[in-house]
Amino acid sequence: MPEYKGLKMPAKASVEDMRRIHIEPVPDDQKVEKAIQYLDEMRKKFRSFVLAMESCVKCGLCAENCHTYLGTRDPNNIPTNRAELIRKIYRRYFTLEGRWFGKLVGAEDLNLDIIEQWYSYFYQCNECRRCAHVCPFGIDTCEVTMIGRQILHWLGIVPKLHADVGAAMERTGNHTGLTKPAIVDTLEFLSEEIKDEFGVDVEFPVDKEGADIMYVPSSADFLLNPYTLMGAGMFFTYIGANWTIPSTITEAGNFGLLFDQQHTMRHNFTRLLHAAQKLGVKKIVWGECGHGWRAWKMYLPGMADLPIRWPITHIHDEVAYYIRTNQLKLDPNKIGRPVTLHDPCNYVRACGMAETLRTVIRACVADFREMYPNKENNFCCGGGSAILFDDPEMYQLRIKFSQKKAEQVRATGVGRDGNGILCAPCSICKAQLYPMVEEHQLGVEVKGLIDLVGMALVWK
């Protein structure tokens, strides 16, 4: 893992990597000047950012509510201290007292060392927003991280992981670089798997014009989470839906929310709406991805380049509706294992989905055990905002970030006999938790919520 004067940081994208996402990195001798310019633009554009810069009283309530600090005990991972890395620069250049009294009031001149600190610590923040949930002033430190990452992007400083994903999204419409032939081939294979395991005929239509529903899965479901995609196909088949998967955007995730809202998010939104228009669908249904769902739900209306003529719902809401209206028969005894639920941060703290998740899971399993705290108070898995770096030292940080989640899972007792299920209804949460349950020896298997739906369905 690259280090800069002892700082832990993910591998950086190269100049060529950045050019693939249309950014020409700023030369070092211009970085400080450009960073101040970008910071000025952000403070003029976002009042919430100014609130975060000027209202924090350092009460410290966020410290014990932040899993990254609890896992690392690094003072710079206390949310208010992480924000202070940019706040002291804001104070120096954009407040009267900072310009007059400098370090006496906690203001500092910007330099390259501080920019490297931004890169290190803004990519140790999972953007889970638990700090905002407990802040007595409602300061959303996640927004500070988002703005810090955006400035770093404009400077040409981005993790290689994020830059590669952004380039793949532009090239193929998904994060993993899947082409249409690979998509079709994988879906045909999954149809065969469903027939062999469940005895049900399920077809996965691709680019079907005139379909009622356009389903947008996570591309990870083609590679790492096949039972999530299988469960979705079984659900749509069960309800008799006229549905399709668009080959041009097989991606529920949206890395634009994680490093460059202005470019990648617009690109993703453009693909989404153009696919819906081309196929002539009536509704868009979103797959299991927390940050992706927050992006579409919260940001799409203000950034779309086409009128939004289609209702956009989440597959969890669709399933919950059919459960509540008694149109979906599920047998919870088919899953004879104890199950606990991880509440993805973006679902419960940003999109109000806590009860929807429980409507579905209680209908699917007989032995459901809540972890505590839960719902809006739940702790992040430690992988949020795509902190999924595999270089050894960053991977060790991921283990530390997941320590609080491991304690929560262990306390439920679901893994005591090595036969439990940890339900993680989000693609990035799954990617984080697959290795983490092994590292912490939790005795559980990670599955998505739609996986459980497919397993519990009672066919007519």
Contents of the next structure:
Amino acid sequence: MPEYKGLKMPAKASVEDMRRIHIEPVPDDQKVEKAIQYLDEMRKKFRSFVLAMESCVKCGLCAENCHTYLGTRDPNNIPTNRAELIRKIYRRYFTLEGRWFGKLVGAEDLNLDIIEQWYSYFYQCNECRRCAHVCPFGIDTCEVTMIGRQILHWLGIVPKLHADVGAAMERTGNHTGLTKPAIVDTLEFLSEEIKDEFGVDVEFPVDKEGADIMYVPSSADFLLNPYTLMGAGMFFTYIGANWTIPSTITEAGNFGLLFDQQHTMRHNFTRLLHAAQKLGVKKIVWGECGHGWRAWKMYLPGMADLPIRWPITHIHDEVAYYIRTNQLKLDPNKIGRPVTLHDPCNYVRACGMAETLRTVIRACVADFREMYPNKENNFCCGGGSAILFDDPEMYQLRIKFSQKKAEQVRATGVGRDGNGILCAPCSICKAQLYPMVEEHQLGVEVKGLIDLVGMALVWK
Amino acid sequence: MPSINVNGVEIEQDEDGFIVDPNLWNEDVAKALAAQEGISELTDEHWKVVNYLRNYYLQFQIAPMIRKLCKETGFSLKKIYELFPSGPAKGACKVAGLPKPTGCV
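Please supply the corresponding structure for the form predicted together with the partner chain (the preceding block corresponds to the form predicted on its own).
Below: every chain and molecule of the assembly, starting with the one above.
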């Protein structure tokens, strides 16, 4: 882990890593000047950012509502203080009082130390937007984090994890670097697993031209989440869909949202639209991925370089529709274990999916217990925006970030007998919670929501 | 950048100890990487996991699904954690000379 004046920070991408994602890192002696120039561009472009810079009265409501502050008690993790790391620079260069009175009005000259502080604290923010949800002024501090990360990206400062994902996406069309033979091999393996465990024949068509539905799963499902893929395959087979998985974009996520919305995110959008065009599909259905669903649902329409001729829906909405119209037979007693639901932040605070998740989970399990607070008031898992760093000190932070979630799960009692299920229908949540339920000894197994659908289906 | 010297060859590693060039891997490199992981001796059971991962990687340029690794080796996930305390991805894949997995893993 890089050391910088006692700041905690994830391993940084090397110069070569950055070049792979089209960035020539700015030399140290030009970083300050460049950062101010980028900040100027961003403030002129984003009114949401200016609102955050100009309107905060430091009421402090965000403090106790932020799980990273609750877990670490580091004052710089209070959302308004985190934003202040940029606000004091904004004030210095772009306000009259800051230019005239400097420190007297809380303005500060930018220097390399502050840029390193941005890197440390903007990558301790999970971009969960719980602070935005409670802010009486409607300030979305996540927008400040996003702009901070965008400027850092342009300067050449990105965590190695995020930069490697950007490079893998460009190389293979997915975050984990799956090749088409690996995709096909894994799906054939899962067909056999479904036959063994559920006794039904399920095929996973890849790159099938003329399919009606293009299903875009998370690439992490191919390594870590077998039941999520199996559940999706069983669902599409059950409803008799003519469907396919595209090998050119086997990725529901879009890390561009998290570090480079201007190029990386847009590039992934274009890739998706090309895939849909080539396969001639009628509809695109999204897999389990929280930040990705926000990117594709909320950002794609405004950022795509090509017209969007296809409806894009989420698989949870599809399943909920089939449940509401009585076209899906599910036996809630098949999964005889207590289950609680973690609401992924991007689903509930950005995409209005809280009720959809409940329609599905109530149909799948008999013993469903809510955790509190929930729905749009839910706390983040502590992995949000892919803070999945495993360098020892960052890993310790992840444990602290998930402390609030652990308290919530414990309070439901689902893990009391050690056989509970924590349903977390998002790949980042899963990757965070798999180790965290062990660290906090919660007595639960982490599963997706489509996993439960597959397990509860009653076949004719 | 850290590195390990195996039989006179300097092999570059990333911050997390994964070898940068998977082509430089051989059995002696595996032993050296295992030692860094705190595994003093690679038993037949270790080799079963390492060889499966290695061959899968050579064929598909990526690690297999963990469920498949367990099925094909006949080891439970718990057993794999006993063999490689850092787990299948960060322990076993590292010893087998695979690159560090990226994404939500």
